[in-house]
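Next up: a single chain in structure tokens, the form predicted alone.
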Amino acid sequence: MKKYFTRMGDGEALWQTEDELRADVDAGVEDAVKRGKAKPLADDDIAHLLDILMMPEKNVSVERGNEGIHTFDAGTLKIPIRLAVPVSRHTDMLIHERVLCSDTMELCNTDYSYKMVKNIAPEEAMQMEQAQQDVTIPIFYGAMPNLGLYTKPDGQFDNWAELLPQGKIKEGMEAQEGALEQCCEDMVMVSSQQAEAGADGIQFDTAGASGDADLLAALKATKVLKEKYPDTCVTMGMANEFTLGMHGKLKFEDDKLAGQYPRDQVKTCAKAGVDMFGAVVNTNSSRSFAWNLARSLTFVKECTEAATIPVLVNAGMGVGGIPLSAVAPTDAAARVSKSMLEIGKADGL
């Protein structure tokens, strides 16, 4: 019986028969339905996904007319930091525009958190102004809310991750409430300077990494920014498929944040004024690529159907069905891209 080359969720090579691929696809869909009460993929979608998984080419592409835009998080960290190529951030942006043909690019700092960047915000704004002189594609400024940095000893608030196991529930909740307000102020301050310097957009990346308070800080910052700079695009990329209830009672305009899956996250983000939503589905490295991709697609398709704003699927190391490895295998990344655009109906990646 013919076997097809595929991978595990950690990138290890794997060969599977069509029946084995189908079984893993069905199991991935079932997991999304069970955990997130998602609507299962239609039979036609599953057949399309199997066709993509069994394509003999190493790398595949979308059919003409199904293209999507390409965006980045941690944009200027990719070449000079992660690949250790000695180029400036300015040169990095030009490479992405003129060599890699990127649709957009993100300027960011190595300390990828708004709390850390606020100390050098004017210098970062100068870098943005220079980029706007030379780069044609839209340039965003991005960083994470990273609420954990506001806890002692780095910040002024007690660490709720230590308080909650001690049964100090009220103290833990109050610490998060104080931290999110400070985080919101920092995000607005840094983002405002970038907007004044000509940034085409602001990226709030990995929102919700510290739970629902982390996400609320980003939502509140978005609302303030859109009131101040209505023409500045705000993109919000989520931390995971499920908003952790570290606080548990926080709401944004009557929407309870804890427990939200992508279909609900995108609606709440739209209420805050977010222009583009970065859906995240986490990869399980111990399951197959087919299982992970089918599971991700199930969440994403439901998200795009519920969305009133563009959905840009986070498709990188360990998210969106892509294997959890330092460098994403192109055979897997290409199949994720094709599947998300043609089956998931995402607007981009």
Given for the second form:
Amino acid sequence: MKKYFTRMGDGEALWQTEDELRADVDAGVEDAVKRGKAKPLADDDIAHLLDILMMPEKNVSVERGNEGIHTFDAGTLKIPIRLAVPVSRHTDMLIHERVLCSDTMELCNTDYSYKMVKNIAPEEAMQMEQAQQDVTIPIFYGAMPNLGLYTKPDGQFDNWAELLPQGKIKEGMEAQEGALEQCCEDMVMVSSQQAEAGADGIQFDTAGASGDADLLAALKATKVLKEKYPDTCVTMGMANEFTLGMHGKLKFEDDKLAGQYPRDQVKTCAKAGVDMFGAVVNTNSSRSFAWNLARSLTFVKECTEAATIPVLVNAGMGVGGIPLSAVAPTDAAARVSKSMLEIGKADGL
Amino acid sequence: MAVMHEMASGMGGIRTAGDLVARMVMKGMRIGEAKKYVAGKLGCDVLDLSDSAKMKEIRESLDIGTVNDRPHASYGMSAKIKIAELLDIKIPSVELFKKKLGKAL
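Could I see the form predicted together with its partner chain next, after the form predicted alone?
Then the entire complex follows, led off by the chain already shown.
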């Protein structure tokens, strides 16, 4: 029986028959249904996904007219820092605009957390103001809430990850409640300077990485910023497909945050004033690419159907079905791109 | 990976109408609505928005920035001033620039 080239969730090459691909797709959908009580993909979506997985081309693309917009996290952290190309962040943004033809770009600091930017916030705002003179595409300023930085010894709060296993539940919850208020203040302070420097948008990236308190800090900051700067876009990129209940009882308005999946996360974010939502579904590196992509699409499609705001799916390494490897295989990345737009009905990436 | 995504499913930035559609999605419009809005403002078909040949002509005629620089052509702030008028939106950096000049453009 004919075998098709595909990959494992860690990027390793794999050859599978159509029946094997179909079995992995079904199992991936079933996992999303079982874990997240998601609505399964329709038969025509599964047929389209199998077609994409079995396309003989190395790299594939959407059909004409199905394109979406693209955004970045860690935008200027890539070419000048991780790739060690000796160009300034200003030049990097122009490379994205005129060489890579990106739809948007993001300015960021190497230490990608709002708390770490606080000390250099005016200089970061100056960089944004200078870039806005030369760059035509929309520029975001982005960083992470990163609530863990507010624990001792870096911050003033006891570490809830140590308190909770000791049974100090109340102390752990109080530490998170204190930390999230400081984190929110820092996000508002840095983002306000960026908005006043002419940033087109603010990116709260990897929101919820430290659990529900981390996400609540970002939601509260969003609400403040949208009241102060209604013309500045706020986009929220999530940390994972399931909001961890490190606190467990936190709510934004009436929405309990712990245990939310993308279909619920997007509604709470919209309530806070978020303009664009970055859905995340984590890749399981020990399962196949077909399994991971089918699972991600199941969560994403349900999210885009529930959403009233644009959904831009996170499709970097280890999320959205992309294999968990530092250099993502282009054949897999292209299939994720096409699937998320055409099956997941995402507004972009 | 960014390059792969741009090639596989991106709008195409200033090579096409990617930045213009992005500006409307950033206002909370879903992608289909944003494309229709931009196509309406440009007076073109939705499918033209990702056609680099068609959009080169449109962008040059409106002087709103293209990939290739040309003598006296607008890019950056001067292009965005025109984009804000074209799309009938407020662009924060344009508003700041006007404030610095101390007059309405």
